[in-house]
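In the form predicted on its own, a lone chain appears below as structure tokens.
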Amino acid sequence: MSDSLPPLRDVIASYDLAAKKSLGQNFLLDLNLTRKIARAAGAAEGGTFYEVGPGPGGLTRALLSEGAGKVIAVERDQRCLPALGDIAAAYPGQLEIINADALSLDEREILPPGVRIASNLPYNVGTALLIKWLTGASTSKNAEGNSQCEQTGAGLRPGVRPNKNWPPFWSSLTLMFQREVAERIIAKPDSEHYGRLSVLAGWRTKAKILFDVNRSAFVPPPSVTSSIVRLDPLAEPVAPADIRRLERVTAAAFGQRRKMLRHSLKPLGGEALLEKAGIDPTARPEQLNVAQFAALANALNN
């Protein structure tokens, strides 16, 4: 199903929108790619859909012509609002705009309960914004009423506050990262790319590469190839664990991933911890599977 708006690049050209890199944009031009995207997150579906960082409006309007009931879109640009003001009057009441930094969002206040997310997420937050999602992080409001949140590959920042219910919020992810992201997300034990990402990942979700996007797709084209990766919410984690424990070790053993994990984890409890656990204190991090992380987790002390 087509609209009835022009094409991308007259769009990007009529509101002077070149991209900018401080803000990790590539706009996504090609509308069959978008509407291929669409398909894959379950816009034939219907119900409420959560997009961060729209830009000119290409994976928004392919949500919608789809079928997508209704789009929640994030975006930070001001440049951008116009254009999506344009999809938002072509679809009457299915485009909600918010002009905010999705980082410092509490999605849960303003989205209903299982909605899909969908995004070609800016290369520059799309690691911070997919933990945010797996941990169940909310922002809350230091002391000058400034909201927090937490960053790639650093935890839990003081004003960041763990959600202990899951499933989530969310019924699916539906999300556009460089390739290497992507292998990292579903990287498996004993594997070059496994790392914290992948233990984040594999202990609350079933993740997998849908398929790769080509750099020529986008404008301006980016030096390396992406994909589209869909996370699906287990109903429960792989093992009990507390996020703030299982952020402590996997930081620890990935931080020195060519050591032995009695050194790497010497600051946690080195082999008293390890033999808590029941874990081979000569084994190196990616010889680990999400439970075993889980199971250094519940051994770390208080």
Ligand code: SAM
Contents of the next structure:
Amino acid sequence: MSDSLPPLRDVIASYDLAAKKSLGQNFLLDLNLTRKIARAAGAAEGGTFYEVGPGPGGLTRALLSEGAGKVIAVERDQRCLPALGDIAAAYPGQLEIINADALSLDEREILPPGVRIASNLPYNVGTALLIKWLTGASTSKNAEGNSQCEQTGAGLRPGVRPNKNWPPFWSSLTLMFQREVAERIIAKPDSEHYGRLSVLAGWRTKAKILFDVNRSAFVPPPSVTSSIVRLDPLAEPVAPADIRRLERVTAAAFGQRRKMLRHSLKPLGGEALLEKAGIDPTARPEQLNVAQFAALANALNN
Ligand code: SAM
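Now show the form predicted in complex with the ligand, given that the preceding structure was the form predicted on its own.
Time for the whole complex; same chain goes first.
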């Protein structure tokens, strides 16, 4: 279903929304494509959606016209607010706009539980947002002003207590990433793209690439192909582990991905740690599955 709003090209021209690289702005102007993304996110089922970076509103309009009951959208660029205001007027009571940095928001305070997230993410913060949503972390700026994740979850210790950050506040993620990042998210062991992001995503979600989006679909076109990735949370992680420990072992292991684990994990306990976790010390990180990384995390002393 289309809406009565003007074409996005006219919206961009009338509100003078020249794309800013510093904000990761690559706009989608083809409403057939944004509707395809909205359908992939399940807009037809209704309910509330959270969108980061609506920009001039291509995906926002598509979510609403495809059946979303409500969209809560957070946009950092004030220049986009009048265009988003026009969409809110066309869909009374269905669009809430927040002018903020999505990295610093505590979503649990502003979103209803079970919200679905659908976004054409700004590339410069896309991975940080995904990690935030996968770990239940809150984010802050470091001394250089760059966003970084802080872990807030206590994590799971086998048989001790549930992780307060899981299941998450969201019920699905439908997100645009650069193809190379999408491949890292869905990668399985023994493959070129398997790494820290694959372990984190595979530990807690079922992730798949739904379709690619050619660079020519964006204004301005980015340098690489993009992909829509859908992540659905598992009720329980693949194996119990403390998220901070899991991140420590994956960082150490994939930080030196060509080395055998007995070398790369030396600072964390080396062969003794691997033996405790029941893992071959001559293995390389890409050979371990998610459950084996969880076993390593659980074998860490502190
Ligand atoms: N959704 C629009 C579309 O598909 O055409 C725009 C997508 S564009 C890739 C990313 C958008 O995210 C831009 O509108 C940008 O201003 C916004 N943005 C960038 N960093 C942000 C942040 N930290 N928090 C919220 N929005 C941000």
